[in-house]
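Just one chain is shown here, as structure tokens, and it is the form predicted on its own.
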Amino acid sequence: MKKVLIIDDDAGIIDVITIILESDGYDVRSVDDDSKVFETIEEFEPDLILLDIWMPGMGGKEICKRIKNNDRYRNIKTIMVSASVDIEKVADDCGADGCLEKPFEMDGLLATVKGYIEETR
């Protein structure tokens, strides 16, 4: 089973994600805060990562530059979701794998997900 880690700090978001992916067979968990990032990623190791850009603390961006910077988490792929207009530049500058838009559909969530996790095999 293929392990998706949500980083977001809007319940809501982390609800509606979790539903959509569980129910398409993916194991999902999700962290809310900032300082729980690192600690969640190396005890769970996801194949894949959906980060909000902005998270308070530290923020999506930081924590994306961190994974990507790091030998042992680079290799995870790694998502910027949000509903910023320049989502593709931000997503790029630091280093994320992707991005997907908010609002988002169902079926792009998914294709997205099922997208990046192929390339992980």
The other form holds:
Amino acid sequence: MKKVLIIDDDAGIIDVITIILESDGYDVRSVDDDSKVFETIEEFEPDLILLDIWMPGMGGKEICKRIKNNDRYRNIKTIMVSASVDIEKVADDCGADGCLEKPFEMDGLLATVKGYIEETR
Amino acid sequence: MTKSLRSLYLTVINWINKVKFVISGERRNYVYSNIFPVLRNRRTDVFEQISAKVRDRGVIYAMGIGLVLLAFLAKIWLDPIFRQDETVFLLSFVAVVITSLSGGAKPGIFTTLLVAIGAIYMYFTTNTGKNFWEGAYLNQIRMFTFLFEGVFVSLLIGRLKESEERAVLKSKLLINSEKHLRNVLNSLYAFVGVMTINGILIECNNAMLDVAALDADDVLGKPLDKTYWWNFAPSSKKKLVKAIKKAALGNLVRYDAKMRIGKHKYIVVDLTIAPIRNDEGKIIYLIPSGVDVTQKMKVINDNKKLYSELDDEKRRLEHIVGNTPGVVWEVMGKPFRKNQELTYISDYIDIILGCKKEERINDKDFWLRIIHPEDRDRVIRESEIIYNSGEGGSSRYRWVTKKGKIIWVETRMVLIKDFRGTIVGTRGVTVDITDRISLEQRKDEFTSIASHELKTPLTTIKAFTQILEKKLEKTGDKELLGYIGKMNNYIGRLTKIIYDFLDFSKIQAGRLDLFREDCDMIDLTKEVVEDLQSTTETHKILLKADDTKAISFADRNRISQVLINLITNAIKYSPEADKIEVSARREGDEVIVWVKDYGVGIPKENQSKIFDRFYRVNQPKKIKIEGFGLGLYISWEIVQRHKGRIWFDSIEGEGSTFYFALPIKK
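And the form predicted in complex with the partner chain, for comparison with the form predicted on its own?
Every component of the complex follows; first up is the chain already shown.
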């Protein structure tokens, strides 16, 4: 079972993404506090991370950079989730693998996650 | 004879006048000069002089002969009463004296010889009957004595007369030269006069008198400072008196003096007082002379005033420019090249950068050094582009102040062209836009936050709705699915409103960014039409498109947004129609896309406002209008940003056609 980690401070988003992904057979875990991010990654060892740009504290961009600069986590697919129009540029800047613009369709989310998970095989 | 008498008279007059001269001394006499008319023609002068001379001589010799004859006749007449041989000599001697007095030595000697010959051959021979040489020895002595006396007296009188004539001639010449000098002086524009060393005016030319309409008698004989010209203000008088005293000591004095020429009328003269010395070097006269320099002074003063005003104006402008919150500058030559020359820079730069004028004045790299190192290459590149564009432009970058603070500046520049139209430099203004940049950043932040805050709950609602929809599809509860469908519809509308609102905020902040790429407008139109066709069941969207490509350098999403906006409007405003026509076609350098509906159309009076923000066409009640009325405003902005055009045709009750055109990539 592929593991997906959601890093977001919005409980609604966490809930909805969890429901959608779990219904499609993923092992989903979430974290809403930037201080617990790396602890959770270390413990859960996700295949893919859905990362909100607007995270309080160090913010999604910084978290992404740290993941990508860490040899152990570098291979985890990271997808930035944001309401910004220029999300593609932001994703590029911080070295993320992909992006997902809010508001997204259920099918869009599933297709995106599936696409990147398959790459990892 | 009259001539001789006149000559005698003049001689006497001449002497009298000479005495008068010595006594009265100083003033020349007009009347005296006028007795001798100035001979206008030199030839006439010479001829008359010669003929007068010949005439005078003839008369004198004739007079001599006549007098001798008279003397002899008188002797003959006196003989019977008073017989003395000496009588003839006495009478003849009178004749000799008169002749020589009238004609000089030669006629006197001539008369003497005449008397001697007459006495020898006529008197002594015929009257006594004895030969002169045989006669009384006494007579011979008398004869020789007479000859000696006659010649001597003639020579003496002649010499005296000669010197007298010379004096008269000299006097005539003097008078003539004085006359000429006076004419010359009177023809001068300058004022000239003669003063005693005490400053008493004894002579002045007509120009000096005429300027104040004065007569010679009004001023001559008065101290110059007490004359009408200067007797008006103590300061002028004092200055003049001082100048006269200085000149009397042998100095040439010169100054601009104020001179009265009428009631409340004054002129300024360039006054010179020159001392005149005699042969012994003693100062005998002072010559005041002056030229009216009022006009010149006026021009000088006017110029001074003008220059001072100009200077004030320059200072004022410099003050304004220097205190304008922006750096005004001018650079000749290409920007950031070695031969460029900074020809002007307003002092505000020192305020902005916190530096001192002298620190930058000799620093050739100053202009480049103050730019933030990260921006330098870009600024040089952009400046070159602007310089070569031939139009001018603007650039934003950072400056580093002396204290190391980073400030954002915006430079707007225009190009300086010479008379041939060649670009020779740039001129511009650089303003501190740090606050504006920070505000823009805050605006960007706001847009991002608003985006996030609005879209996040929307995403949750939308996703939950979809989850519900999926679950209900499995259970097959049609009633609930119907509600979910309505929810989806409203979520769609809410999404559209949020997107419009965010786009509007971006346009307002001037931050509607375009992500442009090459895109085929015909393909794009086809895609959009296909997508929208799937969302509407009421209208058939008919596409007329070329098979050829029409590539524009455009933001695919934004142009899709425009097209979606136009097509959804067309559907919305033609509720009773069943079709929409769309066309995409290349025409010349443009690709023109149009969307035609057969709906309500736009009333003429509203047509001019159609692209205004928040504008919505007032429609019959049966059409329900949704949204903010921002769609066309945003579309207009997007097309403008692509350097394209957007317009429409509409007839109320028949429908509308909206067009937009984008330039084809060359």
